[in-house]
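Single chain ahead, written as structure tokens, the form predicted on its own.
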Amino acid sequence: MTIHAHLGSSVARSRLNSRVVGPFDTELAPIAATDDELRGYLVDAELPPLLPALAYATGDVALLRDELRPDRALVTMPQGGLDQEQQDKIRDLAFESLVRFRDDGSRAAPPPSEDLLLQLMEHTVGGSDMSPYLPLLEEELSYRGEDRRAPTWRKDDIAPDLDFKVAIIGAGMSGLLAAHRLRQAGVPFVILEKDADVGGTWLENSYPGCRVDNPNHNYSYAFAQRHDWPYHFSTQDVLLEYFKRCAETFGVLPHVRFNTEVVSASWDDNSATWTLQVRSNDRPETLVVNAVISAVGQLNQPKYPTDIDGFGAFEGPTFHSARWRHDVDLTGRRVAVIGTGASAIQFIPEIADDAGELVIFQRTPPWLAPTPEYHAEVPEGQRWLYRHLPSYSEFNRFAIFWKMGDGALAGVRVDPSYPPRKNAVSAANDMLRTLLEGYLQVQFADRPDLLEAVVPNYPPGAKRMLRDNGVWPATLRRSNVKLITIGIDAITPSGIRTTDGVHHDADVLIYGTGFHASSFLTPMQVTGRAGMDLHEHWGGEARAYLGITIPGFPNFFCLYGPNTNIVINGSIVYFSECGVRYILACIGLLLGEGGHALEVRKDIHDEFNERVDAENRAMAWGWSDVNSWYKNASGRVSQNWPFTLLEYWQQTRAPDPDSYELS
């Protein structure tokens, strides 16, 4: 019996067994607030999703007034670009609706029809013809309380007599998710984690000021939401606690082997198994499994500037931001920092108070996206709405998904008819540049010397844009902070010498120099069919079908693999959820067909990567020659997904059996 035939009879039961049981209390409470309290809560509301959520909860479609609909062109602006008069009218309408909803006992209307749901969605983001997104929104809303991304099969149903075990490498966000889904499907697994705890990047990166640059509602599992996030953008400790609680609630902790590093993985055709050589608490060991899921991520190997003359010569304390030395006291000391990327812009303001002198060496300035709420707590009124208004949290999540993902993609796509310019790729991109440069001009109005140093000369989107609430400009203006844009000639035992011959003395040297993002799966050795070494096969050009599967490497799957990074601040959690569902479906296909090895066809893989490369060249990050971790050593964009987030969801809903060879 094929898996497709069998699934038809088991879907209903699987859906009933996939009710959302999350690690956080998201039960909605009935409204007991007074009229005055309601008006107070609405002051804090994020407004674009408010009326759609109320229409969803009450069934009152009259709330969706055209004059209160966000402008699609301005939806990425604060409050969706709504002017003050529109905001006041929305709050008035919402107040009246909430009063009626409260007085009616907070009884939610029946789930809406697809036509109404589409209307609600289009109003939220000021869009039109959003019907392709409808199935995705229904999945995100889960308005019947189900987890629609849970596997719809169980191993005991489709392959009860087949021994099959999966090894997951890494217990970060993606690895925990893969383990949760395998446990739901009843597939035996083990998680191999080199660290002493779960959390991945949120365990390893503990530098001061570390926080996510994606709003909490977006950077979290769709099926494990929480309504009590303390900040709009969580700090490292909050996210680490979130993933720890998820791991505990999912029941995957007993399956994790901590302090266990995978040294190599080798495929054997005869037994259709992978043999893993691991180092567990410094002792070598061999494990044999049927499938491997690599969840090691892209940003897990710190990159040191070894190409700088004198690297390693500095005699004082020195460390990378991802390996922060909390035992080093910076108080009153001369601190040198190399780099002004994402991590550096977070930790430099935190250490500026303590350092006696702070010298920052910048190669390329980043574009800053103005984000006033970047360090702010979620206000009480917004938290109240999450806890009391049905679907408000979910519609807000969709609004974030749109304005930080697909809704912003056009602004970084190259327009071939646009006059060639070094710092813009289209009229929309040029407008974005004007807005971002205007922000810098305001922030550095009193420091023209700094303004010249911080305005990038490349298109927005060509490198990672960073969030700022005014803290970075304020730090650079401090009397004890100095920004150096002259190139580094050498690192010396006592500091850094720049190419103009000036020596900058330092007591502590910190590297904010990023990661080996394009060195996928290193330092692990992976050997596929006929002794094929993966890294030799790639030759520095890492590629995979959908970022997940590779010809010649059966039953081997990647999460956050080649070309699955997102640029305009879509959520990598979303990508992992899509990827994990696809991997589970591949394993289900393999087991359901009674097979032992599943391998993507080379022609399918190659055609996919040709499309990816072509589209990446048509984006700001592929068009520009600015240095960026989005590209590998050859200049190919090996990191980024250039299509819409919707397209990745569509392509990973289920594998096409014709795209695979099953043996």
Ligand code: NAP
The other form holds:
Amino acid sequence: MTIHAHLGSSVARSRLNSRVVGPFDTELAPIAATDDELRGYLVDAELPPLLPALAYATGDVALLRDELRPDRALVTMPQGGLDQEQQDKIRDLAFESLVRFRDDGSRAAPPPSEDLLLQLMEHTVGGSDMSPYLPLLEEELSYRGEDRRAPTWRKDDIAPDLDFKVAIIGAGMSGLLAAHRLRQAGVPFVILEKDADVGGTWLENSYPGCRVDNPNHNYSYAFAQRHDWPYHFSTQDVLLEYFKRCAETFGVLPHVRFNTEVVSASWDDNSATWTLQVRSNDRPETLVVNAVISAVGQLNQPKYPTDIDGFGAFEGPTFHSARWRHDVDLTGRRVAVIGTGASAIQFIPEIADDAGELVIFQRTPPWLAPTPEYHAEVPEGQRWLYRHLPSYSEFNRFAIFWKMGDGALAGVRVDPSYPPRKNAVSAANDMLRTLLEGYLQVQFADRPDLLEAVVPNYPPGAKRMLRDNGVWPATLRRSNVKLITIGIDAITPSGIRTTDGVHHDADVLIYGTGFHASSFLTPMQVTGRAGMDLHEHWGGEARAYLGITIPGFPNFFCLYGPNTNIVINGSIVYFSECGVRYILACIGLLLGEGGHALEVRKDIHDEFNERVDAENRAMAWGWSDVNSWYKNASGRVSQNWPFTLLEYWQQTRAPDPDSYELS
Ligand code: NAP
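Can you return the structure of this protein in the form predicted in complex with the named molecule rather than the form predicted on its own?
Starting with the chain above, the whole complex follows.
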């Protein structure tokens, strides 16, 4: 049944074109492919979003057949868990529909009603009762080619005579976004960036093999989508280019002061301003602004294993993954690596070819999420679909958003009625563990020694799960690679001694030992009302309201602040987009009311944090006592958002004026 009357071609064409809203060309092209070519493209298609996208484009809801809906319980599996017969049927139906769409001049139907949109979304992920997601998804997916998170006000209109300037600290993914929004609102700002270029983590981490572990269709600004990502999981250079291109297109580059590190920020109640002491190209300088947005990230202070005896004694070249020494030639050398986290598991396979010997010191094995397409290019057929089928890109993004976010949350939540065990927190979590363990058993079938060393003894979700396409197991099996699971006793001038007394000689020592993630906003000194030092105030327990505002620190906003990290692979770009909108709305509130200082109420902040703590304790990462950077020294989960992604969006749409004191 066709529910939309088809529009005339000029109107339809303008709707196709209306998607050109970001720095990248996402203009849709009319279909000129032959039948054979269409069949070929469909071989590459990601299937769960295909029929919903076609129903969206054509208005033909008969495509949404119940028997071709993914099963909600299996939606995180490849092709949404659809079996071969279902996959074949979807391709056949899609082929017929694409032929009709092509023969009809690629004329898209008008946007669907909300009811139909809901139906399309639920079909994509096999879900039901998803109406709370509807407004989020309409916005997130920019269905009508709009940037719905842009500020709806301009300073000239609400506070034309007020001098107001914002300092953004950091020109990474979050800082650039904040700058873009402030520019759209006409609020003067400066970005202070310690590095010599934009990009933040994607600039600093240049180690071999560095790439994002969240699919790029999800790990990208909603309003700056690309249809031509080269890889599903882009490499560092591709991401750095993406953020540079965004910065140029947003027009924020002239506002960035590079090589400028903020040393301290102090609030002055009388003038309602922040005074920043900065070191700019090694010269001290003072800046005064009305508000500060910290966009410094959580993972940029390398953590060296200073707790290991003899740290610093090693006489050969030594460096951290985030400070990669590209001048050190590893060819034929004996290389020791400490750590098997997300960074190490990416660079170790890349250097294993060159190194003469590679000794890996693993303290805790990671769970591996099988991801066959991890290093693969986006296949031609999928790129073709992004380019030609209206909304296919958006439905695919939504499918990723769901299966790597809220759709996976139940699998890592503690079931209080489940008998306590070390390596599972619920029946669903145990099923996941069995699947993941099965993958390891297959990969190491002929190496029981390695299998024993790589099977984790903690629940999936308690630490970050790492992606694997078989490359990590293949690396561990190499004859020049040794995996050591015996604890490190000491670092010596010529290598590493383990607690069994064995000395492992090395020429180069590399630390894949992570970051000081719990030390938010260090090494900056931040002083709020009445001389309150932020780090003393926190006492090692960083907290903020929604990860953004802190009582006693007016007009100070954090992005990727406390409790805004996600474990099961939602996109941190999404969090930044929500956070930036909230901050802009706070600034709009302040300016619109003619106020000077906006400060979150302590009771609101405290009550929020109690809820966060309780919920984090009910998640695998809060329940388990395994080491992780998600917890601070006292064991509190200071990093993670334990609720749904939807809830963060709902809570950050706009500030409730009653939650703030305005002066
Ligand atoms: P990490 O996950 O904290 O891993 C650090 C590794 O070093 C762990 O294996 C840890 O062992 C080990 N380690 C630390 N101190 C040690 C010590 N004193 N003795 C022995 N072993 C020690 O750090 P990371 O790998 O840099 O990753 C951090 C986060 O950055 C990731 O979780 C992820 O969020 C992000 N990241 C993302 C990507 C991506 O998107 N592709 C890539 C890299 C990083 P334990 O496990 O026992 O603590």
